[in-house]
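Okay, so here's just one chain, in structure tokens, the form predicted alone.
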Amino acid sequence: MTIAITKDLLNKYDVAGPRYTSYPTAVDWTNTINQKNYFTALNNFKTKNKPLSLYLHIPFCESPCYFCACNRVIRTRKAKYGDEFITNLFKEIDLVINKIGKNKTVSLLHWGGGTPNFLEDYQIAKIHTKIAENFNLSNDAEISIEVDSRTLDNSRIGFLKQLGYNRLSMGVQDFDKQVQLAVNRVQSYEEIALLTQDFREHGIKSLNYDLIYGLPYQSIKSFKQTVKEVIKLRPDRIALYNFAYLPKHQPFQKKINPKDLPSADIRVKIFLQARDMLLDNGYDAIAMDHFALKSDEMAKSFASGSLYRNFMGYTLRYTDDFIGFGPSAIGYVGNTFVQNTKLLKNYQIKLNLNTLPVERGLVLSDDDLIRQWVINALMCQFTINKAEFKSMFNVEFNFYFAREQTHIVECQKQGLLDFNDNTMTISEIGKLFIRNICMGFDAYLQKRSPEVKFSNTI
């Protein structure tokens, strides 16, 4: 379905705004949350008999990708730094296990970074064994890892499969050589094609490609070729992200000349063209910026309304609680967000003192939980069922969000949503502006310091 966006609509809504991987967003958390708060949440979780999710943040990369906004450290002596990191990671795991006990069921385990396959095979196996010894990985658990194609080969894929990893995510970004050189991420179509064939031969259950639009030198024509090549390779899932250019916060992005970036109008056309091409070739549009083959679990989960979103992305294995390990890792336990210190040195210092490396977080209020539910529903299902809202929170949606009615009506006038007595549904064009719609339900929006910077929503 081709969507046309007017200049007026683009000018009105092409503003900076959160991606809403959480609500309240990470910038609204405070440094008053510490180990004591986290221990309280973990102690309360100890009595729960529910599955949880785990996230492992591996902070190392061999070389910087200039577009990347992830927390990472550039290193070359892989074994040395990997061994030092594992020593501290295990201290953190032990501190958490001492609070919640062993053998809690895990339905989702995800490795991110950085570059998880920066580690040697024996180091990956050592960490995986530590997790398996302390947690109960359920038989149907999604066990996923992000990989860099430039440090991956057939044997390593087979090794990950043997350990039980059933979903791999690979950063492709763009196949255009000029774009790749500009962002320091050079990898050929042939290399990606060969690795994709290897994934299939080893029986990897699901393969995801990350693509980015809005990178330097990208054009409508050049990205069309990239999408054509991606479609030929048929990854199960595709994440199509808008490049967040924030050079003041991401030093390596200063190597990118802003004059080389496509305009907002071109960015939207690049995205819409890619969207149409994927929809015409067997993919379903999933929530905000993801696509999945119609046969994939994610497409089925989205269709059934059971998709959920957190810091690990869109997930099919919803859990109330998740625990993060590693520098900058985020956890959410007992309605409390916690984030570890980002600096590897500080992470090591705190753990050497037998202290959890918690740096910031937030204990959610009742209002936070209500707005969190609404924003998650909008981001994941594109609809709000008002009867469901009332049954959960014992209050009428329209009454609770009386101050937000002006925003809702304005969005309706712009054709972004439709609403009646029972439901509020995002339109096809509204899906492209979903972050803007969610911003109207964000109670922290006006309180944020002007120094807080977000990427543009379009």
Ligand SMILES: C[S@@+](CC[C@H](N)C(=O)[O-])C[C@H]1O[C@@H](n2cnc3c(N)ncnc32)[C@H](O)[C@@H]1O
Contents of the next structure:
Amino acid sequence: MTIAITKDLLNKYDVAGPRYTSYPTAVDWTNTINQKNYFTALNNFKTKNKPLSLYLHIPFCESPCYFCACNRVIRTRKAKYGDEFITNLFKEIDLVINKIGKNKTVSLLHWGGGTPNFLEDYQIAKIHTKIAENFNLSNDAEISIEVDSRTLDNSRIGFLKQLGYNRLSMGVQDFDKQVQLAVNRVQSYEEIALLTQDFREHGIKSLNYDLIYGLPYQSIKSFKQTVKEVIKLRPDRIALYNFAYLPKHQPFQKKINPKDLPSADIRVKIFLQARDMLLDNGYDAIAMDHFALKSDEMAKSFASGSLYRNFMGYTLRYTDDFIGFGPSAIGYVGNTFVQNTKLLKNYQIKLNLNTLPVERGLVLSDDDLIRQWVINALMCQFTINKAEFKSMFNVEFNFYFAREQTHIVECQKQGLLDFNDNTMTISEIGKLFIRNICMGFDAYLQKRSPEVKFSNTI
Ligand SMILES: C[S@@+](CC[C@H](N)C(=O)[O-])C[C@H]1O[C@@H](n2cnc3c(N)ncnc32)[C@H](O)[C@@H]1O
Ligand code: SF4
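Now the other one: the form predicted in complex with the ligand, given that the block above is the form predicted alone.
Let us now look at the entire complex, which starts with that chain.
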């Protein structure tokens, strides 16, 4: 369905706002959380027998993509950096295992970064073995890794497949040369096409491409060509991210001239055009900014209402708890968020002292848990079932969110959602403004310092 967005809606909603990869968002966590709180959370966790998720953050990249907002350090690709890092990573794993014991079942293992394939194959194997020795990777575990095409080839893909990696995610971003040069991320269509063929040959179950809209020099016409080329290669999944432009916080983004960025109006048109092209070519739109081939598990999971979201993105494997290893890695254990220090140097210092490098976090209150459930349901299913809400929290939705009624009615008037006695459901147009809709349920919004800056929602 083709969606038309009015200028009024754009003017009202093109504001800075969270992406809600978590609620409460990471900026609302405090530095009062440290190793002690994490140990308390891990102690409670000891009693549970349910599977958990693991995240490994590999913080290295060979060269900086100017758009990048990920936590990474730029290093030449020398094995010594990886070796040093692995020593500390193993200390961190050992400290956690001392608390929770060996052989907890893991149903989701994800490597992110930075660039996990910055590491040499032997280093990847060493880390994988350490995980497999300390955790019980379930037979149907989703084992995924983010890869940069520029440090990948056929044999490395075969190696990952052999280790058991069944989902690979590759940053493609945009195929246009002018855009690629402006963001210092040059990779040709031919290279990506060849690697895609290699993935298929090795029988990788699911391949994801990351694309970004809103980059410098992108136009409706140029991105149409990128999407055409992507459709030719048919990745199973596509993440189509809105460019998060925060030059105050991301020094390399200062190399991007704001004058070269497409306007909000053009950005929306670029997104909607890509969406229409993907829907016309066998993809389903999944939640906020993802697409999946109809045959892919993610499309089926979204259709059946069983899709979840965590820091690693949308996921099919829900676990109550997840543990993060590596600088900036986030964990969520027993309703407590913890985040490691972002700086590699501080990460090393802490682990040399045999201390977990936890720096920030939050113990969630009852109100946080209720709003977390609502925001997750909106982000993943685009609907709230009021009876389900009542059975979860033993309170009526309308009563609990009496103060939010003005926001709900306003959104309804603008055609962003439908609100009745049983459900609150986001409309097709509303899906584009999902971050703004969620902001109405965010209890921290008013309390945040004006210094805290998010990227624009549109
Ligand atoms: C850790 S990187 C992917 C792995 C690998 N390093 C690569 O670049 O191929 C994760 C993804 O985040 C997305 N990303 C990074 N910075 C972003 C930003 N400022 N705005 C939107 N998306 C961004 C990119 O699409 C990128 O592929
Ligand atoms: S997009 Fe990937 S390769 Fe580029 S700087 Fe970010 S993490 Fe590194």
